[in-house]
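Presented as structure tokens, the chain that follows is alone, the form predicted on its own.
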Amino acid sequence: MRDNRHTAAVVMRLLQLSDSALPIGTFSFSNTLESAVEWGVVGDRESLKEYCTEVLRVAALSDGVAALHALKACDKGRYDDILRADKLLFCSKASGEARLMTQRMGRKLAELGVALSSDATLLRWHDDIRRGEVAGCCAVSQGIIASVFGIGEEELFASLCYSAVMMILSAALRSMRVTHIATQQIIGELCGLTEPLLAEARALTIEDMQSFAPQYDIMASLHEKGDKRLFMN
């Protein structure tokens, strides 16, 4: 359970959380960039970073909602929130891709928790996944998981917000022609939004989930049915 304490276990342990080595697959999937290189919205660090901003808005405000709400039910033994905060997420997914690549990755997330700890609560959410029982989202997984790690909503939402972005930048590297300096540069731009995202995040319900991306979404169909991929779908 979380004790609100900034020690160096905890701040390792998000390091951890949010390492691009995690093994959970994050690299197998480009959050829909791939297609939007290919369509020409995205082809410059500035076409790049609007798009990034995109892609963390839906992400903070959906994935960050359920997380947020999954930690918090998590520390209260509300276990039946949980479920609810993952039917929800899952549902509010347009694309089957977005809700494919929530499901793998909420999966080995769920695996590599159970191997780091033995946490109740942890052990039925992954007994659940197993038995088909819970789609399994990945923001699901994470708001667990930082609960039983002692993560703060902060640091979850930071770590969720990073990962959301990064798994773009670094597609865009495999994708396009931008330079490391240049993903760098936008990671560092978008930080000033999370703030600002958080409090919105913290202000809706589970219910009140904002996903809407029409452009992300039309990318994701474009992606699903297109024959040149780097990335999986």
Given for the second form:
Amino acid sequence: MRDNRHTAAVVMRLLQLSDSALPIGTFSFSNTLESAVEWGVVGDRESLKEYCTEVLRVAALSDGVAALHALKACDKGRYDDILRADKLLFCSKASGEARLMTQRMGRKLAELGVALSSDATLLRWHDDIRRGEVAGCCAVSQGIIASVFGIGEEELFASLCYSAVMMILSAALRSMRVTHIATQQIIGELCGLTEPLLAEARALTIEDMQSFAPQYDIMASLHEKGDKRLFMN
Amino acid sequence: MISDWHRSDTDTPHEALRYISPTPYARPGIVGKSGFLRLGFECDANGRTILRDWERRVPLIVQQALYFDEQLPDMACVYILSSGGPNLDGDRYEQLFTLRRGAMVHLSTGAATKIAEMRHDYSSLRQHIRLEEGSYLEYLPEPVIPCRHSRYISDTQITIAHSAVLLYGEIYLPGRRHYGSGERFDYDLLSVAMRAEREGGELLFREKFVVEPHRHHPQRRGAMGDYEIFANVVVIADEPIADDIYNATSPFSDHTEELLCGITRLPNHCGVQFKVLGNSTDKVKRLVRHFASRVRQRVKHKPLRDDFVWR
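Other form of same protein, the form predicted together with the partner chain, not the form predicted on its own:
After this comes the whole thing, all chains and molecules, with the earlier chain placed first.
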């Protein structure tokens, strides 16, 4: 059983893994914001917040479900279930750049994980990514690492949601007129959504992973085929 | 096994559980509530695609294969009709389409799929599309119109051989836009799932989206924005075909025409996906047909014929 007492060490580990300075390449991606700004979908603080809300929802009900599944599978030593979550999540990502993002960050996170721990599952996961045996989605790496470091479901989910939103907000600071204070306010305002989204994500099986964001998908397509780019997606 | 598929139990998806309740007027399972359609196509000795075998149960109806497309005169064109009018509470439909080696089929519906206003339960459509080597299916049904408080579950399984090509495009309207003062996103549930795999079970891609406007309205930035109509077109094809279609298609955003569209490569090099958002049914349909014509041109070296004026 997982110990739900939040020791200072576990909290510090969680902060480390949620930090935007974590060297897994987050800084290179805008999660479609670059196109959304260029095509006028996002232009001010309110539209940025609305866009972040949708991206948060997509991340929670797809990546979030896969991460929770991977955490539980890792806790129970069911490696096949980890592989299944990875396969289903990868096959759910219709955008080529979204696949690129999740695979690069997933691989970097696994590399970092084996530098921090010698856990057998983590080593196997990293080896499978390196040999191209698995897609190596970031959310699945996050789930495995959470299990290895004793991070609970709630904390993992919050960390994943935070990363998804921070990726957009960090890109927003470099792409549009918005202040650091405004982006922090947006994070604060979105915090309240995490709890109901966690409840929704927990109720879903891995087969129920879902996302409905056609405008986001089209923004990804415009970026993929566009000729202006500061970010990799 | 495809032969066993339609006999398997229907697992109610999570999002529909809250709507399950017995219908007082016609329970699921009785005649007229469980439509079934099985269509098997194959090439005859002359290379013409024929509807070799079929099985149907009301309210789903198919009369015969037609050969009206002068661009591809050997292609079987089939319209699926429903004698029951709109889909009602508790309706459970199943459709199985098999295209044997080299068969070439254009499938559509006779009219829009209207999901009637509901007070009990939900309506569902389960489909299994199986394409053998060298076969080609264009499946372009008329739009889905989910009326006020309707609940609709669509679940499509695709089994496709490497050299087969599937073009499958669905258009979803927000409701009866011209009914009364206009009905937009007043439905309870629209759940659409699709899963494609090879004959051996290798998963190619999967997609699931759930829209519950009363819980989370879809007209938000990132979801549908200010648009009301969504078209989702999937092309599953070998990599060289998919690459050509991808390279020939440009995403765009046109504020004047109120159209937004994009294309992306599906995972595992299995095809492409084309998405359109718009506010005019005609414009969205036209764009989808234009894209479909590009696909047909690449695969069969012929364009799609103009749609009939009455459609």
